[in-house]
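First comes one chain, alone, set out as structure tokens in the form predicted alone.
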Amino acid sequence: MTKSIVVVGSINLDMVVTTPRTPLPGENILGSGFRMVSGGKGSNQALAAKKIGGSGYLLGCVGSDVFGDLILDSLKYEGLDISLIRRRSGISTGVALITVEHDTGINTIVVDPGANLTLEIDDLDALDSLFGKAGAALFQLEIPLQVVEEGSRRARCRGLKTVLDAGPPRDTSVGITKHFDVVSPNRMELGALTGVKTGGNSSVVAASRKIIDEGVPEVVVKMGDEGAVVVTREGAWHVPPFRVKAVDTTGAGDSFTAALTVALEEGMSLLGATRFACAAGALAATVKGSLTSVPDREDVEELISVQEVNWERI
């Protein structure tokens, strides 16, 4: 029986505009299709864990403002348990300003964390009653780092599989990974976290080994339209991408990491779980928005069944 996924992380209101291309510094270009949707890596991953795995909980913070109202209404409408979400007065809900290229789906994101940075270690006490029915705990780096460290320590001590979506690095050191069973950055985040310039697979593997050296058993690097790279003490593998028409990559990485966590909690092999995650991330990139792009379990399994994707050792 699949256990719940506990997600501790950020909650934002995404303000998204589609552009013909990413503007250059100082350039003013016309966009279109402005929309405001719930987002943030924490809320995206909690909803993805629920849709893909059947159950998920979210601990995070929003402000006592209209943006917070909009987000909570949206998450409740999607069926996510919001009982652990804290509201803070005197500070705004986190916001993300996002541009999405019309033809490629490539995005740029500027985040004001707002209430996300008010999450405290004492807030983790709310998870005590969930640890017995949860199988994995998923964290990101858009909340205070001391909460990430203490939360992962507590979860691991209670026997949960701990997963870190290592974004954004925020000038932290690779030591932040020490209480995690799986660390999953994208290529840029991996470089920032380890100080190693990451380009092709060989440099990604070298950088990942710095995380392995911290005692982390498994590293899964999100490589965008190149698939993923998996590194363990036993070796390294490349998992090719699923071929889809991307329209918006916002939230694709969040669907990837949530799907990876769900699959691992269910007992899938690391490489099988990474293939499953690649399919979820690919499908998320075919839909505009972040929460709205989270795929259903059936769609992920169907994509895997119609496209043959097999990993290979690097």
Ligand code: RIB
Contents of the next structure:
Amino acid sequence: MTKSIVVVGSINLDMVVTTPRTPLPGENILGSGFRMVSGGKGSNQALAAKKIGGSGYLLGCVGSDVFGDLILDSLKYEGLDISLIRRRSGISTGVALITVEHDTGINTIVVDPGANLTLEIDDLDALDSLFGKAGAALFQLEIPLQVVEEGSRRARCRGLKTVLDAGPPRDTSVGITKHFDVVSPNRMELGALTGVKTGGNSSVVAASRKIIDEGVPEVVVKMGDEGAVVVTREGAWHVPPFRVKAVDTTGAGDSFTAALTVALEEGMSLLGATRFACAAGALAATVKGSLTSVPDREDVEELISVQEVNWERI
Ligand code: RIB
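With the form predicted alone in hand, show me what the form predicted together with the named molecule looks like.
To see the whole picture, the full complex is given below, headed by that same chain.
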């Protein structure tokens, strides 16, 4: 039985349009299928922790506006505990403007964090009573960075495993990773965090070593349809991808990191947990939306049982 996962993170209303292709800078193209759905890396990961691990709590902020109402209704509908979500007046709920390319599911995302940036260090006090029953704490970078740093420090002091999903890229130094047991960026986020130009596996491993040098034991890099790269002090491994038909990659990384956190909390090996996370991320890419695409645990286990995926040392 998984202990609870505490997620401290962002809550957004995602405004999504399907496009024939990703627009070029300055280009105006026609899209279709506009939809407004709940999202935000924090919400997506908290729901994934709940659906895959059994229990997820979310600390975050929305505005006192209609977007905030819509999101809270949908999170409640999904069965997520919303008691730790703060409402702020005079500021909009976070919004994400998203394009999804029709044939590939590849996205672009622009976030205005709005109320997410009003989360304060004092808000972390609400987690004191939860720390005793939680096994891991999961953060991302769509909230104030000082809250991420202090939250990870507190969680670690209380004996929780601490995991950082290093998205989206922020203007911060690699030092932000120091209170984390596991850091999981995608390739672009890894480049932004370390200043290394990341491309193939060797540059990804070199950049990951910069995080390891901060004292972080484990780095798991999300490589999209190339699977994942795992780097520790002992070596580096490639975990190949599960083969699926991607229709929308939005939120796939969120299901990945939440599944990784759940599996590690349950005591799975790092490489086994990464394979589990790859399966969750792949399944999320087969469904439109981000919150709506979070897979059930049974589906993750089923995919692992029907596709043989074995890691190799690189
Ligand atoms: O990771 C996907 C999420 O990033 C979207 O739901 C969007 O809100 C942004 O936070």
